[in-house]
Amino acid sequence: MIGLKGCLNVIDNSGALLVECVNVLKQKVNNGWGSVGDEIVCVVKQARPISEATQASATAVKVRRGDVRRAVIVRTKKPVRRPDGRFVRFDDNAAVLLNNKREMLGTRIGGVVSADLRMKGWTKIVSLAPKVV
């Protein structure tokens, strides 16, 4: 359950390391709390440093500290109940950054993601992830 001011790790190669949630974009059925597969608006709190050599290259860092971006939640510490009765929880809260067209900002994902993303329509993230739990 991610709400206002909740911090999440970024597990793609967009350049951000840590983001803070400022809004949960969905119907107001859960009183502003976001779970796995929900889209959020976040602020980049920590990003990878940009060197002079990488600034001119094609693989330049796509985000900077203070940027406001959209993201999708891929892992939560709060246990999520599956239809078969199992509960799944992770060690941290994590997200993947998106652009305004709901496409991934990065090209790789470095970490485990929840299988619930497939049911919510985020198949691109599931297919790029090294492991799905």
Second form
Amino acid sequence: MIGLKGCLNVIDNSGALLVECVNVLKQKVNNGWGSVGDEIVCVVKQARPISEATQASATAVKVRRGDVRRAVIVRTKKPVRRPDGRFVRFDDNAAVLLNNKREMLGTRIGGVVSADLRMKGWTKIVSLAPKVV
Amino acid sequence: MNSRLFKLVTRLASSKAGSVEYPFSKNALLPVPLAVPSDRADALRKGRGLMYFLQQNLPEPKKRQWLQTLFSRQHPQRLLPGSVLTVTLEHAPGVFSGVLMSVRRRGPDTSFVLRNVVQRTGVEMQFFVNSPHLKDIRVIQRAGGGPGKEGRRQRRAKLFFLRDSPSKMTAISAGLRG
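Rather than the form predicted alone that you just supplied, could I have the structure of the form predicted in complex with its partner chain?
Every chain and every other molecule in the complex is listed next, the one we just looked at coming first.
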């Protein structure tokens, strides 16, 4: 249940570390809740320092503190129900950054992701993840 | 006339569960109804002995055996919280192992929660014993088995404090490997 002001860890290598949710895109209102597999609009609160190589190149993605980006939620602390009645609960909230066309910004994912992403259509993220639970 | 009869017979012979009994969908899966003995039918319809009948007949034989031994309250071989189990599932992730944190005993609705640390992230999964997706439960280490601190019986029924203390999780897993 990620809503306005919810903080998530970023588990890809785009450069951001912590993002704060601003809007959940599946709802038409501002006060909705997002779960695993939902797209959100978020503000980057903490980011890794950008190396000189990335600063010099024009095509590399530069994620800085204060950027407004989109992301998809991959882990939640709130238990998510599977169709057979199982519940899965992680110890933190995590997201993967996206661009406006629902493509990933980073190239690698470092951490567990939830298998509910496959049901919502994020097969690229599921295939890149080192472990899917 | 003969062809119409033939078509009727073949249609009835090849009817799946969805076409005749459930007219709204061809792909609906209808579960097999419970076999009720005729002498108990009247009493059960009035509600007498209903819960006991459901507890004995609703789960499959293997699951019923699990409920009576592994998940009962007094059986000598019951699972104590703090045991390490491996669960085989039909869907993702396939195999999940973890420390048994809690058993929620509700008869046919019994469930248990396993906690594990996967890639530095804690993951908890709640499994329902009667789910057809749950294929197998294997006990790797029983709580209260070994000597010393690791094998000591847990003094709580629900081990939710493991969420805040990773050191206790490593203590249980260290006893496992050692």
